[in-house]
Amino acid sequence: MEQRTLGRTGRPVSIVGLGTWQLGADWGEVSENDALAVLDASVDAGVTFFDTADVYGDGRSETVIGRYLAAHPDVNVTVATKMGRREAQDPANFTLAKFREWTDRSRRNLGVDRLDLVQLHCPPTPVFSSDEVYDALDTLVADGAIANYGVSVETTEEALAAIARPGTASVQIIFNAFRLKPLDEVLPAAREAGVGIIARVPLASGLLSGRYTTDTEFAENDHRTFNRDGSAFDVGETFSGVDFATGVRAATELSAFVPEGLTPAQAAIAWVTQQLGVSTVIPGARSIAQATSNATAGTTGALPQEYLDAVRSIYDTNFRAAIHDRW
């Protein structure tokens, strides 16, 4: 698989990474035992960069993630993890002395010394504008806690705030064909500055899959489930916060310009990883098939313009007046 440059870490990653949330909780349930074979799956499908957070499980995907590298000491993978939603969201919580400890615990999970990338995780959005916090973070760097640090964020405004600040190595966002203003300001200022783009929530939580209908229904733990109206967390990372009946409908229409050979869901993958200025997109997977299946979408050829045509016009139909402006 392709490898890019991630940003500033300067340290190449595959253009197709692997999201780690639902191996910790929020997506149903998935075993230890499935989450090591999704690990496993991945890298050998050519997968170098887990994506990963203090709050998955309360620390259970780092910790997974942390033996499995421990039984593969061979195995050359990037992980980044996120810190800041362990805590109350108030801007003064964003301490060095809250980093370090944040830190400290996500070391001890994953049995690393150095943390590759921290990401602050979609903090309050004046934790973007604060030197104290930056000063912060270069301090972890200088100590050698971390040998990177990016940012998590909800909005296109926080990603530019983030990008303007020269230690920021990474900034990552939501970006799909459901989510398409990143391609306004956010690449191409990531681009200029050298800083990495994280495609998060690629398939929309799983609508760009093509598997759903209007009758689907997930699991009482799942935020699909639990977050529609954005009561537990940003209503943003779920179905990137397009109306459900809505997205269905769009994602069949999609699924007609999918060029033959590829899934629905292959095919979003890679139209994200085809965008100019990002470094790697890290969809989830529950299952070996899904691994093996979303690793693939990095390996394919360039997508027909009456699919990329299609990408712009149904977003325009279906979605831009009601949240581009929005994030």
Ligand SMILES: NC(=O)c1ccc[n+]([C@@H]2O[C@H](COP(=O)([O-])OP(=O)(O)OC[C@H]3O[C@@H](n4cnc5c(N)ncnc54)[C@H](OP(=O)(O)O)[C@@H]3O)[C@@H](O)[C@H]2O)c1
Contents of the next structure:
Amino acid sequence: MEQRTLGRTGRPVSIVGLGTWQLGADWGEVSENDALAVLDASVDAGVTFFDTADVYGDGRSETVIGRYLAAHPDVNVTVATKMGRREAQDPANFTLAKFREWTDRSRRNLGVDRLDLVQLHCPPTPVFSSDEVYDALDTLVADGAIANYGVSVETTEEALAAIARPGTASVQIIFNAFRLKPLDEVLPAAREAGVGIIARVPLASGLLSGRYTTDTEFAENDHRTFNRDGSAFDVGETFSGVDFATGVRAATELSAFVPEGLTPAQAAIAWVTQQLGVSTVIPGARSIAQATSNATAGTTGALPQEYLDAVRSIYDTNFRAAIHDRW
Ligand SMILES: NC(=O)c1ccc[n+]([C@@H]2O[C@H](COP(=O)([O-])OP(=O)(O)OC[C@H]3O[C@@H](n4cnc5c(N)ncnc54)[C@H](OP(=O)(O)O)[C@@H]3O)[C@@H](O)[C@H]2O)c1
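Based on the form predicted alone presented above, generate the structure block for the form predicted in complex with the named molecule.
In what comes next, the whole complex appears, and the chain from above leads the way.
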């Protein structure tokens, strides 16, 4: 699979990585054996980038990755974790002392001395423009606790604020066929600055696989049940913030343009990798089959113009008015 340099980390990473929120919690039950098998299948298929967070399963996702890495010392994977959502979302909590406490826990969970990449995990907006926060992150790098830092953001404004900081190695943002806003300013600004872009939620929480209907039900402990109204966290993280029934209809419409030989999910993932400025895309997977199929999307050729045009027109018709100015 093609590797691209992940912004200022300087590290080569596969254009399709793996999101591991599913291996922690909030997506129904995934057993530890299945979680390890998903990591293994991804690496076998050429994935060299895992995204996790200290809060996924309150450390379960990190710990499973740590176990996998310990059992496979020859595997060369860059692991990005995130910090900051195990505490109240108060800007006053984003201090050097807290950063040390949080990264020490992640280092223990992952079984490493130095974290490859730590991302602020969608903190309150003022955190992205605090000099003290970036100074503290620089200190963690100088201490050797982390190799690089980046941010995960909800809005394009937050992304642009972080891209303007010289130490920001990468920005993680929601970007998919139902969320085109990053194309306007964020991707060009990141390219110009040499900041990596980690595209998350590429399948709009599975909608873009085209296999849900308006009758599809999700488990009680799945955020697609309990966060549809944004009561647990930003509603943009669940189905990319689009109305479920509209998303099901739009996904069906887009499926008609998927080139032969690809599934709708693979086309949706490939589309993200083929946008200028994207370093890697991190679909979440709950099974070996999903992980393998998603990694294969990193080896497809250029998508046909009809698919690209369909993405634009389906977005403009169904989503632009409702969400373009929201995130
Ligand atoms: N704030 C943040 O920083 C933040 C927020 C969200 C996500 N993330 C990261 O981004 C990653 C990706 O986002 P996401 O997991 O929320 O959304 P996503 O990748 O858009 O959707 C994942 C879901 O899509 C379905 N799927 C995956 N592969 C498939 C395939 N080959 N065929 C059919 N369906 C498939 C699965 O649904 P089923 O469960 O129905 O099988 C899976 O749970 C996460 O794992 C996490 O690492 C970060």
